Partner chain sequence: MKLGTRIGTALLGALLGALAAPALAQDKPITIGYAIARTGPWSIGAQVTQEPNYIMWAEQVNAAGGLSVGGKKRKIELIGVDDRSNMETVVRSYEKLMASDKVDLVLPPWGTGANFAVMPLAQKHGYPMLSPTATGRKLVAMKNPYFFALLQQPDRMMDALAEFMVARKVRTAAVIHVDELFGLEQFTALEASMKAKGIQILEVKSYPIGVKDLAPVLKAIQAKNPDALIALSYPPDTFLTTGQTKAIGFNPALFYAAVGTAFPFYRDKMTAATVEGVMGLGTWNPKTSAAAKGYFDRHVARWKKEPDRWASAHAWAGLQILQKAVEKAGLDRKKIRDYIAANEFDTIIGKIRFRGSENVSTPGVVSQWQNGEFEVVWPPNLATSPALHPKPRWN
Amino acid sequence: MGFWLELAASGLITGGIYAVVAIGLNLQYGLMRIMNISHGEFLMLGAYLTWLAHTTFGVNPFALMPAVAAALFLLGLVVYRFCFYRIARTAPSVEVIEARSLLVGFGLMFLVQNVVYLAWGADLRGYSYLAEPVEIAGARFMANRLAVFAFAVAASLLLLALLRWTMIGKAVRAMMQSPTGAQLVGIDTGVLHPLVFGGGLALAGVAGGLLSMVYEISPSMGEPYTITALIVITLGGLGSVGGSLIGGFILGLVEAFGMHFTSPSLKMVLSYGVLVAVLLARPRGLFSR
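In the form predicted in complex with the partner chain, what is the structure of this chain alone?
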């Protein structure tokens, strides 16, 4: 493989990781207008669960992903019932839901972080998994990055398929397009909202689990990922799951090529530059409906 293909692959791998970090948040925002700023904290929780189970029981971290997803899903139902349910019921407008959910998100962020600090301390944690180079067509990658990339893309595509072809997926999409219309045709928000919120946290947990295979984890790791997620979903268009996937890839590619052609010092300038440029050209993201 030539140098350029290798550079592109490197960018796509990072982009796939960005995408899976973002999609859960987009689901919650797209359906319910919940801007869950504690997204990164639940991602961190998923990372800690994976790390804990892997290091104490020696289970393969990929095999743990369904369990982590289930745990975070249940947690999501609880969080929804105690926090967001009341907001959705009492808020007079969508704007108010957005604002209050943002504030509750701050509360959750403090809460979850502190619980993890109490449980495991501030130290860096992590484990070595598939930390072996593999060669594909002459290019070398770390096996865990490739595996995480494949899993992330598969999970995102699976989600897209679910949304497109299943009953519940159709209900979710109908709801995203027209909440009142969907209610008129008999879609029950009382069931759908907690399910989708739980689904969002489950995706965050899986993203965290995947990241724990590649990077070190710590209780303060969440915030940068929340920010990454926000950038990716606005880039792709709020409420567009496919847009998040592509938004993640674009960001990864821009960083890889940009760093090569300019300087790695400019990495952050490039990421935020592309965000600003896209929003100026398309004020509702690349794939707004």
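Only the largest set of C-alpha atoms that superpose within 1.5 Å between the two forms is called the rigid core. Numbering follows the first chain given and starts at 1. Note that this is a predicted model, so its numbers are computed, not measured. First, how it differs from the form predicted on its own.
- Core-superposed comparison between these two forms: CA of A281 displaced by less than 2 Å.
For comparison with the form predicted in complex with the partner chain, produce the structure of the form predicted on its own.
This part shows the chain on its own.
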């Protein structure tokens, strides 16, 4: 029983990280149709900022999360203004926004990767934090993985609460449901778009900081998480933040149990299998409305 509990918990912990990454990308793509394929690279920046602050100044990684989120939010405002603002304003259709932002995202991905390569090299980096085991109901977990899971779920639920019960959250949901209708009732897209884009990168930075507590980091770590985020968005439904949270947990569990019964080398095969199955059965996602 302890073994199965460990396996399920491992999937949920991984799924919690997936959810935080996917929610940030879902906000950008669901609201503005900006396909920011470099999303994972900003996750990587958050991981490096957390690693640098902890190893250099001894800052508690969890205490650093608000600062990492703020730094990535401000960076997101700059990136949106210089890379995506003109695309969002001048593109004649949603399809053109997606295509042009995809190309810009590829350029950003290689730019950020190479800047980090120049700054810190290609070596794996890491640190030990809350690495002692904890026993719960006969199952053993690393304390850092449990703490990361709790923080990821709390961050996701906080965002869901903001979207549901605040005015800016209602404006974001209105824009996702009907951009034209939202503008007709006075919602200012010129203010909302950069805020949401920055918020998406802030969530990516937080996810990267959480990952740095559990895994070693490298300049190339971001790309797989971008792909995973796209799978989770497809699974949960475009524009559904709650769907991204549940979709992240589902994908984490599928990977954990699938790799146990097959092989760890088949992780991406399992992920893509879930993607194909959902596209065939529910093209709009499991939780889209």
